[in-house]
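Okay, so here's just one chain, in structure tokens, the form predicted on its own.
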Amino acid sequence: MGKKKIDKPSISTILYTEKGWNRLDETVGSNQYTSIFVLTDSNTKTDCLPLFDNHFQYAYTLLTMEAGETNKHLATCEDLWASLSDQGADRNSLLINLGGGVVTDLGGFVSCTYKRGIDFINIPTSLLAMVDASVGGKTGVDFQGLKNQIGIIKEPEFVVIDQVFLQTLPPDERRSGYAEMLKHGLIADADYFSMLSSNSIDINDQLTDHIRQSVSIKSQVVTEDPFEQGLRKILNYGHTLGHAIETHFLEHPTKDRLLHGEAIAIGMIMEAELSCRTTNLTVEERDQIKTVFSSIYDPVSFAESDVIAIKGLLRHDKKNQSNQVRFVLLQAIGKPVIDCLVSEEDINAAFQFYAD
């Protein structure tokens, strides 16, 4: 007996700046929610509450988590689940996550599991989560210190992308955004890579139309394949490595943690050099795209345990199959690859590309 298809979903509606807030207050207005919860973080509560009230007009009770990464995980959604109980949420009630990348994933998931599913609309507050988090239906949180290791693909009603968010991010952050739209580039659109990868791009400007851009990079791609059987792996170039980079620098005592673009600009151009040995990448944009991550990003240095602790981090890999490690190379910038399988020997060399 073959499998049962299943129906694709369609991406959820993603609306920009006015058009998004219209939609907002149609559908809350419309919809006769019993209750709207809020859900911000510790920053996004003091940093991007007060906009979002200039255009919500509705009555909602705010639920707040802490922010960062270190709090992604089950108990901060226990105290979450806890919350809406105490407050009498039912699954006609509507949370709306507004903040980055961890509020969106991590409340989301919330949102798809609390009396089995309730509404959840996504507010993006960081370039990260406009162009990367809060579009494709991920959601999920951290699991034994692991990279989203527990987790649902459900689409929220829909996102709304305000650029007016970004004013409240520090360089930084936006830096670690910008490393998702250059992969986007990577493995879609040569143009869009060199686009972004130009001296006249700047990071702390405007970037309505490249956010654009790489959203819908990213739309068409999970249109095709929304639970990644196949093409929606290409998002994790870069991610293989970045990931376990990530979670080694967040769970070492001594270290200081990276965002996530940071530890994926690594990953990225580890990659790159992973692809010159294993999918005939030319050595030409090998150090193409070393160069323009290396001219964003300050460079990080590993130890010998550095590496020895992120090469055991892989296993845990979510593209691993029958305990093999699998990558996404690339061909050439705008080709990708996956399920490509690396030597030890190539890891190490990788490691040193980046290094030397």
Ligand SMILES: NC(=O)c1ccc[n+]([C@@H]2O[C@H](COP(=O)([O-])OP(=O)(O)OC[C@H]3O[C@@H](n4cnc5c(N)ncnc54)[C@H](O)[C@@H]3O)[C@@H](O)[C@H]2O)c1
Given for the second form:
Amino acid sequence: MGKKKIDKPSISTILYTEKGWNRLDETVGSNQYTSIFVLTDSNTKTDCLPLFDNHFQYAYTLLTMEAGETNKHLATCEDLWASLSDQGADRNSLLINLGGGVVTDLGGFVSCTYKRGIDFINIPTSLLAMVDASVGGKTGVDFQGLKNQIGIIKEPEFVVIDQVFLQTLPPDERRSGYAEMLKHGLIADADYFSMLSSNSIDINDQLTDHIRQSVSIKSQVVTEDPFEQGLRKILNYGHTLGHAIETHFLEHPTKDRLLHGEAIAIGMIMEAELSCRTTNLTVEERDQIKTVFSSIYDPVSFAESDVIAIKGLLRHDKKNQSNQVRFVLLQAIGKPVIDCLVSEEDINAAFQFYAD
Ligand SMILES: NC(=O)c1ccc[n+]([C@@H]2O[C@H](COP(=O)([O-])OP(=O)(O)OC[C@H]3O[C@@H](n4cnc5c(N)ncnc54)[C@H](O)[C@@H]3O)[C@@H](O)[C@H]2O)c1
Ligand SMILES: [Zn+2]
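If the one shown is the form predicted on its own, what is the structure of the form predicted together with the ligand?
Below is the whole assembly, all chains and molecules, this chain first.
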């Protein structure tokens, strides 16, 4: 039997500012949707909806969810499915997701599943959602304490990116998104990494060209491998340890939560050490990676008990195959290697390297 051919879905169009708003206007004007819903969270309702209203002239019903990762679960979806149903949404309804990655992931999932799928459009309002969550069609929610366990890969109709929303984004959230941009440099483009790490760049300033470059790197990877059979795994650099660290801090009774980008920044430093030990990353590049992340993100300390718990969580990483934890590591900045195995001793050394 010949190998089954899988058609690659095309990646959604990503449109910036006026082009995006114009497309939204044209799409809604010409599609005769029976009803339009806009989903925000409690913060983007206050901070972003007024800006959205400046651009959107059609009647819509507002749906709002509580902000934050802890609400990215099925109970929130149920509330939203019920609201859609109560308000008579049918298969020709449209859902516009206006928010960070939680809103675009969860709103995307609600759209894909309500009546077997209605159209949705993403308008990301956080830096992380602009450069990462809204590109590539992954939708979903957390389940039983594990991130993104339930979900579907389906593209929105299109994505509108307008940096105007970033004006109200808290600085730590901005830094969180910036970690993903630095990751794009590390996995695909050494020059881009150098540019993002240079002292002349102000994270709080306009990042227009950089956002476009990050979106372009992620889009290229996802277009090549939409279902993560190979290349797409490179986007997980820093995430194997990063996710375990993020989950540990989330579940810990006394520790402050780490933002996603803060956790993966630690993961990227530690995985640079793993790369040095496993895939021949030079010591100079390893140290460069540590210096760059340490200049942006506050240090975090790990007690022996934290390290043990985090190593336990690694075993739950959903990218594991045959019970072995597989890492994306670097041969050099810009040159990733997928499916790498490391020893427990290497992981201990990675924690030590981070602490030193
Ligand atoms: N689908 C994917 O491929 C993908 C990729 C990366 C991350 N994600 C997911 O994205 C989520 C993280 O995204 P996030 O960091 O945007 O989280 P988030 O949606 O929780 O947003 C972060 C915080 O900023 C607030 N906020 C967002 N935009 C704002 C604005 N313009 N002004 C003021 N406040 C604003 C939110 O209300 C929230 O409190 C995670 O759930 C992660 O799993 C998905
Ligand atoms: Zn990430």
